[in-house]
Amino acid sequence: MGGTPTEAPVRKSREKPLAKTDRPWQVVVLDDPVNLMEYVSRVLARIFGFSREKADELMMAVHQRGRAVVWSGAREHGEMYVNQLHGAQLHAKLERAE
């Protein structure tokens, strides 16, 4: 019994590298009649982890502009986050970054 032995062959990976051009998706929130200010500033606290300077900053750009982009990132954590923002009553987005 001679012979070499057969070696299998070698695959080369098909998987496509993600594209660097793809821009994250940010969450918005709105400006909304019905909120108090110090509301907005305590949800922005809770659910970012923000310190209280910046939800406050955050709060005032909402409150002068009529929205501030909050959170940048993978648009599933977006989803969420919009959806934690909507069960606290704060009108919010999500929309692709510029």
Second form
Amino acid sequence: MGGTPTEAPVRKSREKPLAKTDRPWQVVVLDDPVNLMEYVSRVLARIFGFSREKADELMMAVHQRGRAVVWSGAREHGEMYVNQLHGAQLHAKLERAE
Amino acid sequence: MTIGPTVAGGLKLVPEEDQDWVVLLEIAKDGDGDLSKRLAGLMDEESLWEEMIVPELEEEFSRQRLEVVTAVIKAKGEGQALHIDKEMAEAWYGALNQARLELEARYRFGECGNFAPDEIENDAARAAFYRSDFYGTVQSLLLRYVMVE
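Could you present the same protein in the form predicted together with the partner chain, rather than the form predicted on its own shown above?
Full complex below, order starting with the chain above.
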């Protein structure tokens, strides 16, 4: 046995740079011309536990800007919220946080 | 048709003409579309929405429409007014919402802005506009008088 000496292996850092896949997911509610504003507020308050003031604020953001991020976090959890929003017939989707 | 709140916290719909019953029966027909698939189209393929969630949503949406059409047929058969109590309110709201969403998907009223419905040349579209407007009015009354928080 023998051979040429080799360099000592470099220990990899356990800390990885934040990769694209590490970015959180966000639940986005989209505007539509059908769902009533009062109803959208109520649904947001019920599903996410927002105060009525917060729910109204997000509802107005959806109405005026066409979309609003209402939650961010793990994908699985976000899918559960989108499922509930679709059940309430709101237009919602899941996307990577910027 | 006359519609108003009841002292029991519900809503009473009193059809007065045959046409009123026709409109009430249209709710389930108008709402019978592909809403759950359109919502699934907002999700990426990774989510398996079509396979996992769409069947569940279709079942729920179908249940709402069935509850409404069953209540309308029963009331019509008995010649009675329709009563929407708190227990039924969610199904009614959901069925009316489905009907409006499907009509919107078909006719795109929302893109027309403020316009006079009389200007809609297509008879079917004009009738759909009036039904959608009526459905929205009933939804507002449900939120205000029945689905009280």
